[in-house]
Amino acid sequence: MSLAFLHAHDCSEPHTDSVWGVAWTATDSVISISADGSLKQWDSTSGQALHTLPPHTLGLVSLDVDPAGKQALYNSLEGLTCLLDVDSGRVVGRYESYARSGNDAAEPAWSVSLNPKGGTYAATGGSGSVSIHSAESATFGERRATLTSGRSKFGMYCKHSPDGTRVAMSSEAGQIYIFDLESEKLLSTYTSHAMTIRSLAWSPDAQLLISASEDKRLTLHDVRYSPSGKPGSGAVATFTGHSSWVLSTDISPDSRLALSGSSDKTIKVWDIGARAAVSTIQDTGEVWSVSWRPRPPQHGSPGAFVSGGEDGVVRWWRGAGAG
């Protein structure tokens, strides 16, 4: 089977750089930030932005939005982690995790997540481990917990599980991690790639995850944890197809299709029960990052999703059914 997806249209003014991240929020607008140092939110109808903030003096590297659509957490190349009010266009939170505070070693975010509960955001960077942080405004950025992976290698991705129960974690050395965030445990490990991993998306259910890596492929784990105890078997699936990096990867709200952006400058869209590219889209150039519209499509619909890449365009894409 093979699916085609149609270039519904493009932001009506691009990031002057790279756009390193882009999240569809369920208010149905999109969010970018990118190498310019700029977050911009969009019309998703017509591409026209409705707020752009003033740039930041170094490039944004991670965006989370919360599963509302109404707070947006972001993070610069630097370790400055700031929260957005999404409706006003207000930052209500900043926090600089390069300085040191306290007794407490300055540890440098570089990628955030949104407890999808509310109340605390995850970090990770230079040290492999996460760290939990408040993401009350009046509090923002306070240190709740940490959860050590026990490998000093950098931390490239993290990102809740959709009931807010889990963390995980990538490392430049290709390994995952899963915390229990009730217990600060850490759950399992994955060791499924032996390049970096850039990128993690969990379905909806929690069930599985996906990662994108430096090895040219994506891998597909069931990560379900039964009461007793016992994870999940792991790697399941690996999906070959990029002729380089993968850089971003996501999971449709339906739990169906998997998206992933590559260096190799395409946009694959993968079958996941088949196991299979069900699409291939050639952009201009390398593809950072990657998001399915979070409402669930129509039926006989494979949904629509949105791009941002090396151009600074931040592009929406609409399925035409099955081919």
Contents of the next structure:
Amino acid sequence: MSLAFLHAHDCSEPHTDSVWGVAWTATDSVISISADGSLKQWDSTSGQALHTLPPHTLGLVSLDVDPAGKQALYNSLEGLTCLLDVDSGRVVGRYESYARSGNDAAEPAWSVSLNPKGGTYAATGGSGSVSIHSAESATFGERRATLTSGRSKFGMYCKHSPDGTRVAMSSEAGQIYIFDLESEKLLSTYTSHAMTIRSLAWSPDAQLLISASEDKRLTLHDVRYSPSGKPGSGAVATFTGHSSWVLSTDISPDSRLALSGSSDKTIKVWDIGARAAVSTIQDTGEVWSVSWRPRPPQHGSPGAFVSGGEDGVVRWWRGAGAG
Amino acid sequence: MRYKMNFDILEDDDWTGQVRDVKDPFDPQASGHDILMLDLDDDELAAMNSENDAMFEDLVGENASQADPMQDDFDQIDPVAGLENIAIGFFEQLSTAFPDAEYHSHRKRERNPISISLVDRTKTAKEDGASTMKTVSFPQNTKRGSSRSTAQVLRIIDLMHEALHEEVPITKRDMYYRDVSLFKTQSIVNKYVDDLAATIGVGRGDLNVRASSKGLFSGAGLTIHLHSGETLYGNDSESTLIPVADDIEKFEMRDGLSWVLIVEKEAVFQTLARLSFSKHPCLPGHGIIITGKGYPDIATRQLVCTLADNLPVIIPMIALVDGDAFGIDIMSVYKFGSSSMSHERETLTAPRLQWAGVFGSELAQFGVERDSMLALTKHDEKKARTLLSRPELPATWRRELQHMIFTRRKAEIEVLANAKPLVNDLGFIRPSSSNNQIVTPPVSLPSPENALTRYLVHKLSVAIAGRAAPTLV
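Moving from the form predicted alone to the form predicted together with the partner chain:
Next comes the full complex, and the chain you just saw is listed first.
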């Protein structure tokens, strides 16, 4: 089976450097962050810019939005973490994670993720642990907890599970760690890759986790968590086909399709159940970030997604009907 | 009928190949060895014993003569043979240790490590003239991997052998950069180079390992007249040491000088000199190549500054440094100066210097795969972040440093050597929209021999043609 995806349109004013993160929000706008230090918000139908924040001095490396599309969390290369109120376009929280506070050694944040239940966010850094911080305006950035993986490899990416109970982190060495937020314990470790895992994606029911790695593959994991403590079976499938690093991944809102962007300049769509690629889309540069439209597609349509890559352009793609 | 145990690996006390009487010949466990029971008569037994003795002599005797530098006073020690003997000795041990594929040794203690014997330079020679030896064993029970030390020694032997064979001198620093992930630290290379030299019984220089010295230049276009009356003539295929500015009376440039190239690493400089790159036919005119061997000393910076101040503006001066934070920092020293010498900035900086590469972001165009780039170390990252925090950092530098931190890879010049050799008519890689590269054979102009020269010809051509390339800052 193969699906066709068509290029719908591009953003109206490209970023001046690579797009390092995109997120399609529940209110059908798209937020993009770039190496040029800017965050832009776009209308998905037209590609017109809605808001553009004044650019930061250094690039923005991580972006996450809440399920309602009201708040966007982003982090810069040197570790300045900010919270944006999407509707007004105002920054409502700022935290300098690189600044020394008390006795703690400064560890700049790298990848950040908002807790879908609100109130906190998670951040990874160089020491291989996940720190939990307040996401409330008044106390933004205050450290609440530190979850350690036991290893000190660079934490490349972190993402909360959609139900807000767990957070997954991937490391430069290829491990995935899943922590339980309530107990602050490490639940499971997966070593499905031997090279850096650049991105993770949860399925909406928090039962599946896909990892995207520099070893050119994606791995599908069963991460079901039962209260009795027995974790899911782990790696269940590998998606191969990219000829270079896989940079980004996302799972569709109906859990059927996975998306991957690669430095081989293509985007691939995978049928999760069939464990096979159903579409390969040629882009013009390395595809750093991909994001499905969160609204479940109409019956018969494979859905729509947005991508951002090396050339600074945010692109919208839509499925061409049932394949 | 006597039974002999044929030891596939000889234990410490069995170097002489003695026959051990076995209490119960049918119980292999009695002596604790895996035993291959042979049915031999006395003649065959004696033959086997002498065979073992000869093998022992070969191994130990060979090392013994290498270990004694006093032995071959009147014979010229052939350094190449010395290197080869050590390596061959190791491989012989390896092959006798595992003569057949089915050999398994269940007990750790009976697996004798295979070893390379090196002179222990920290101990003085014994009374009989023989030196104390230390051994590098395989396998080793260390955290770093059982074969690492042996691999390091063999790699150094390989590099020295190549240096002698190719007649291209190599420095210890150069060796380290050839395989950073194997050696881990410079001091390991230093140690083993001197150990091997002592073991073979020659000086380090006889192994074609040169000591690093100060800045060098090459190119027949530059002649330096010193106050002392001496004249230093630049040479297209050899290097000339850069003298201190105070000693220099005047410079002389030959007509037709069209470019100046500064390279970070001496190894790259020597490669270019060997290829007479300063008079490369693909370039419109001859040029001068300079290296400061890493962070440049004052003399090198003075030369670059003087050239920058006096050469006509149409002559580009470009720098080729590693695409890592240190390369960029070195560029910055040439161009903007160092904090320690800021009081002498006017005579030491060359603001017109342009950064031509290596850029991590463009390597894909030159056929280099991401995976062949080195991983960023914590040290690199810290340096890169420090550079990024500098005010007034040029935009291209910022972009490259960010790209480096985001991909967690750095682009060293050596990685160009791994580039896929696809060229189009002028020796460039033409990026194509699909992943299938289009190859067209060279037309009229001779194509540069290897990836490094191809890359530099491209960069210099672009610089000379008008300095409008967006990659140059």
